[in-house]
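Only one chain comes next, encoded as structure tokens, the form predicted on its own.
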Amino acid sequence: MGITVAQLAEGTAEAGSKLAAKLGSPAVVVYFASPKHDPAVLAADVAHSFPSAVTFGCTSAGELVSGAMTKGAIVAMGFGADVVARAEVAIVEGVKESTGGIGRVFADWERKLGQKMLDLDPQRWIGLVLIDGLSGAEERLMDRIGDLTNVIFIGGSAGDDVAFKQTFVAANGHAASDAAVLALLECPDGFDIIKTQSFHATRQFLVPTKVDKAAREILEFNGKPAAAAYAEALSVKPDDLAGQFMAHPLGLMVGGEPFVRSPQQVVGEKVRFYCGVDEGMKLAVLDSTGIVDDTAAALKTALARSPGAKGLINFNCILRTLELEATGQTDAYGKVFTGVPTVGFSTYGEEYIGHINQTATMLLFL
């Protein structure tokens, strides 16, 4: 069967029913929506009209289909066994509070394959993390996974349309908010992951040297206070310095590649973050380049390196989202995917390795 894409416009009525004439009858079924569909509803009739299938998704603050971005959609990818040979899935509720029911959850999937988490083959598995985006616990989860396997999980965190209010996670029928999809795929075939977060680093680096990590903010970079601190860097007045920030965000550099954390706000001498951010890590002061021919690069280089693929699942932040759409380009970063058949959204943050901003993760299955 290989893969299937399926896109619903805004106000589809039978949304399950409807994916299941487009997508056929996968093994997995992933997908993304708009708040505009009622989250819990929409799980429901999914799950119903894939009876056989594992299904999983997420709220939206925007989506992506092959060849184009969308707004107010449904878009969802189905897959054959031949692409994934297993899947487990599971909700870890209240994530707020605990990351706990991950290890609960990974000790259920031991039972079932009759190996150890640690132990499966990271070639052949991957993970999948969708997190209500607005839980501020994506660092804490993606720590205790790294704690518990070496496959790599990737993924979003949940949005809702840019309303910041409230964000949905669902699978097998369910939907929640403060909570987590973990899915678990056998790709016997393999997968790449492709990474870009169109930065380079420049020469000035700001070491967070006090930090308020519950709140995501710095107090002082270098010994001074966060915003002048910043700003002196960039070589602009603090009262401008928020202007500056989805421009020239800071990172993580690691191997030579920023791991962005994009600040939110300035308060008061403070900076806020997307993400967490640790004392004395140093972070390097990054420029920003263009999205759209930074995408087709690293999608073709990944293409090159992996020839027929068979599908793309694209985790794009919305912050390079809102800068498409203020610099008038994503048509044209919709069109970097017409190549292959893709779905994805824009998320509150992205998932791999640890937690991080500005940057398109995705999963390329081969």
Given for the second form:
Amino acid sequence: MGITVAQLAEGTAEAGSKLAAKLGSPAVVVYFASPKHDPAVLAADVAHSFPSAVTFGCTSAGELVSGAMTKGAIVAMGFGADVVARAEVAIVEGVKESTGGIGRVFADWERKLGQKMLDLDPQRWIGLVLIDGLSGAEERLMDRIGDLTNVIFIGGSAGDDVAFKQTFVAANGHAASDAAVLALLECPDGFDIIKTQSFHATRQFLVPTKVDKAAREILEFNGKPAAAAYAEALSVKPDDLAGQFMAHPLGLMVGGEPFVRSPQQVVGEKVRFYCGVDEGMKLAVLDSTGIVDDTAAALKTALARSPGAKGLINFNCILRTLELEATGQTDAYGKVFTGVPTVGFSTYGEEYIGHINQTATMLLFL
Amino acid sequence: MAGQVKVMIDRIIQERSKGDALLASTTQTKLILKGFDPARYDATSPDDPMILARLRQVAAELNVTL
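For comparison with the form predicted on its own, kindly provide the form predicted together with its partner chain.
And the full complex, kicking off with our chain again.
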């Protein structure tokens, strides 16, 4: 059966049965949907329409499907048992308050699998994670997941069409906010991961010396008021700093690759970020490059490394989408994925080992 | 005294990776995200009690006995 892909336009009634008609009888269904489709109704409808499948998904801020970026749609991918031999999925609720639910889910999975999460083969098993994009809990969740297993978890933070009011994740018929969906997939033929962020590091570094971690705010860089130090590094006036954020975020360098930390706004002399930053982390000032060309090159490299890929899930940052829209490149970006069955969505944050911004994290199924 | 931080970081990476290069790389990334870049510590790095205490906590989180 392999992998099948479906797309339903805004306003589609009886979405579950229409997805079933397009996806066939998969073992696993992953979907991303604009919040214009009632998340609770859709979750129940999809689960009802695929009674023998594991189903999960989340709300989006724009969607991706093979060859196109969409708005207001539902996109879904079905996986046959030949691609995903086994799948476990669970919702962890109350993530703003605690990450304790992760341990309980993993303990349950260990009982079912008869194997410890720490002992699972990370080249055969992959984790997917979808998190309420307004929970602010991503760093803690990803940190805890990474503590408990060597399986890589990749995913995104749910969106709500840029309303920033409420996002939902869903699994097996139940939708929730203040929650995360964890899915564990066994892929006998393997998988590949793409992380591309269309930035390169300059030789300038900023080190947070005073932070409010809970608020994701940096009070001081290099011992100076944060906004002034950031502006100085970019050789701009502090009043012009916010206008530089999209093109010049900061990056925690890991093996020469940035884990992007995107500034959100200047708050007095502080700078608020879209993800948490610790004191003492050496952050490179980044320069933007071309999203479409860089993504095409990253995909081409991955497909050369992993020929015969059956499908791809793309967790694409909403900031990248907004830039693509502003520069009239959404069609070009969508066309990058013409050659491989694709679904994805515009996220409020991306997950790959940790929580990152202004990045596309992609999972390629072999 | 010096070098204890480096010894502890190497031990965490070894215990989690069991010599697997991919897992060693993943564990290094996790440590960097937790605030401990292995490349910033060597045999001459001072044994700062606060750093050592935080690293013991990180080891416990990662289920590694030092």
